[in-house]
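Single chain ahead, written as structure tokens, the form predicted alone.
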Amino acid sequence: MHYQTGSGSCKVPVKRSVATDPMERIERMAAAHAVVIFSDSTCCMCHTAKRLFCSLGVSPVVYEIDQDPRGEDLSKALLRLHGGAAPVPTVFIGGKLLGAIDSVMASHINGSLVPLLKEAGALWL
């Protein structure tokens, strides 16, 4: 299955994994791919993460986890991660968490995101 972006620029992979517990679901996920997303089908910010993600020319690979059997724990295991905030879109980048929308955001206008991407090997400009 695929997320496809507006005029299908960009596809990006959505991904199920399976581990017991949440936490270490969430990490071995986050560790195995260049950029991570954790987002809901139907949130307007995940959308947005994904869209700047693509708009850069990566592409992320994204667990939806309200399609997944097991989301509502790893609901549970990223909110414990953001210290109580809105637990999707969380972003990884090589495996580190970068946070959600106001991090990815931030990143991204005041200019440490593409090193970051650069630096896991998502981009090679």
Given for the second form:
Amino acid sequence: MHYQTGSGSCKVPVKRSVATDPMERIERMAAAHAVVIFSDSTCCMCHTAKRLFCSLGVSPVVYEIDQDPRGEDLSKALLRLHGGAAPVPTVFIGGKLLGAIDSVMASHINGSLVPLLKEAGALWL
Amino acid sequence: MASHRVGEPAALSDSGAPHHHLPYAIPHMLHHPSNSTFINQEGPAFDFGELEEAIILQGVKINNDDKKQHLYTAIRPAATLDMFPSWPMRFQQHTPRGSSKSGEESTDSGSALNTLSNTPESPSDHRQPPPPPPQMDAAGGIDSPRMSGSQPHPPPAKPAPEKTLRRLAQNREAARKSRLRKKAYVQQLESSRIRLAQLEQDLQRARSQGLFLGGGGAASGSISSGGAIFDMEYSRWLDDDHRHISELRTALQAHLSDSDLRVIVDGYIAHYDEIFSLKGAAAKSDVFHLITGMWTTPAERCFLWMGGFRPSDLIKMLIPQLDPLTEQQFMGICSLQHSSQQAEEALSQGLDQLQQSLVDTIANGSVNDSMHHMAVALGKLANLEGFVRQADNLRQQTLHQLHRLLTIRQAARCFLVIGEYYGRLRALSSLWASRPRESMIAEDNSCQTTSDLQMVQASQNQFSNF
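Got the form predicted alone; could you also share the form predicted in complex with its partner chain?
Once more the chain from above appears, this time first in line as the rest of the complex follows.
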């Protein structure tokens, strides 16, 4: 799991532009890696999402929006994106929105999650 | 003898509340030999078994007493006033017939009393005067010592054969056990009735007070309005479930066409979708009611996971029942079980983290900002609803996926199995709750079998599925 913070030294350079629309930021962050989880460090359901992907053998990249200086904007944008009950956790696979935790569960149960992960290069075999 | 009775009819009409006189009336009545014929069964919660045993024994005493005048002298004038008015007085010739029925098993005390007057004496009934029976204490504790004290011990009129003595003793035992069983059953019925009345009261209150009162508001203390409303909806859903299961069964047996079966199976899926939606609404108003399983039966509660059944366990149970499966289907269902396990594990870990976080918040609350910590704790508790919802979502997705993996006929059988399985689990809870519990009753194995069978028959409608 790789954690990205909004400021300071990061493993992956993030373009910081004040004028950047939060939605654009999300899209950019999501596209950067195979599996991206927008999370909150205090959120237990986010912990569930992370545990699930780890149990599948995937290393998701996690953005903790509560540690982002513009986390609130991101939160609002995420909520608008999938219209779920909570802004986090929100999962992107291969740059495409998978959804909130219930979508993740549903796709895993109906067997579509693993092929998606393989397609995005997050899983081999 | 009739002269003694002159005052009685007047006394009968004078007495007020009959039931109050009961404990006192009995020993007095027993002094009257002809009172062995009162047969009216309209007595309230009074235990006829005790009365009957006492009558029989007194009848034996009377029978053995050659000098019957002793009894009449022992009758106190007050006895004539305390009659049990609802019981008709039979002014028949006294014959000591009480003893003749002492040898019979007396499960139906009313009919035993009835036959008391009609059977002739038999020599086998004469026996040693027994000590005052313990049951008499319940009927008129104050009076029993008086009774035995006032009566002269009659000498045994005839020698009693050994076998008969034993038989009579065994019959007495059996009769007593039967009476105790009946008492226990009646007590259970009474407590159930009280519980039912309380539940109905809760529901009335819930309905009048509206949906969102909050968990702690209920005066009854047992369930909140949200929980009460869900319980009502759930019980209606269970009735529907029963109907759906019967429909599935008859459809399979009738070998309906696939398209007809599809309609029925789709209907069953929609039926399950409905309960998940109801649970979602209930999670908003009372998540504790759901997560503690208070809406389910005890046996289901035993296997509860996050407010409902564990999907991977259900699939594990189904796999052997779904034979024959194609290779592909089998792989698909095993994969489903595996995915479900992974999802369950992830949810359980999330819930563990929530609990840990809650524990930390509550434990670290200082006196100064306890309100703040409470507010934080409340905020964290709110996440419980999300977990129950995701668990239900998992259950729903699992059922839908099963529907996708199976042919329509297999799916119909699959849902029939599921419905019957949970029906049996619920029936198990009922049986367990109504099993005879008193150790005295448990000693007599044959009696226990009988009462178990009776209970099974009583819940016949639950078993009509099987």
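Here the rigid core means the biggest group of C-alpha atoms that line up within 1.5 Å when the two forms are laid on top of each other. Just so it is clear, the structure is predicted and the values come from calculations on it, not from any experiment. Positions refer to the first chain, counted from 1.
Taking the rigid core as fixed, one finds a CA shift for Gly57 smaller than 2 Å between the two forms.
The two forms, fitted on the rigid core, differ between the two forms by 2 Å or more at the CA of Ala85.
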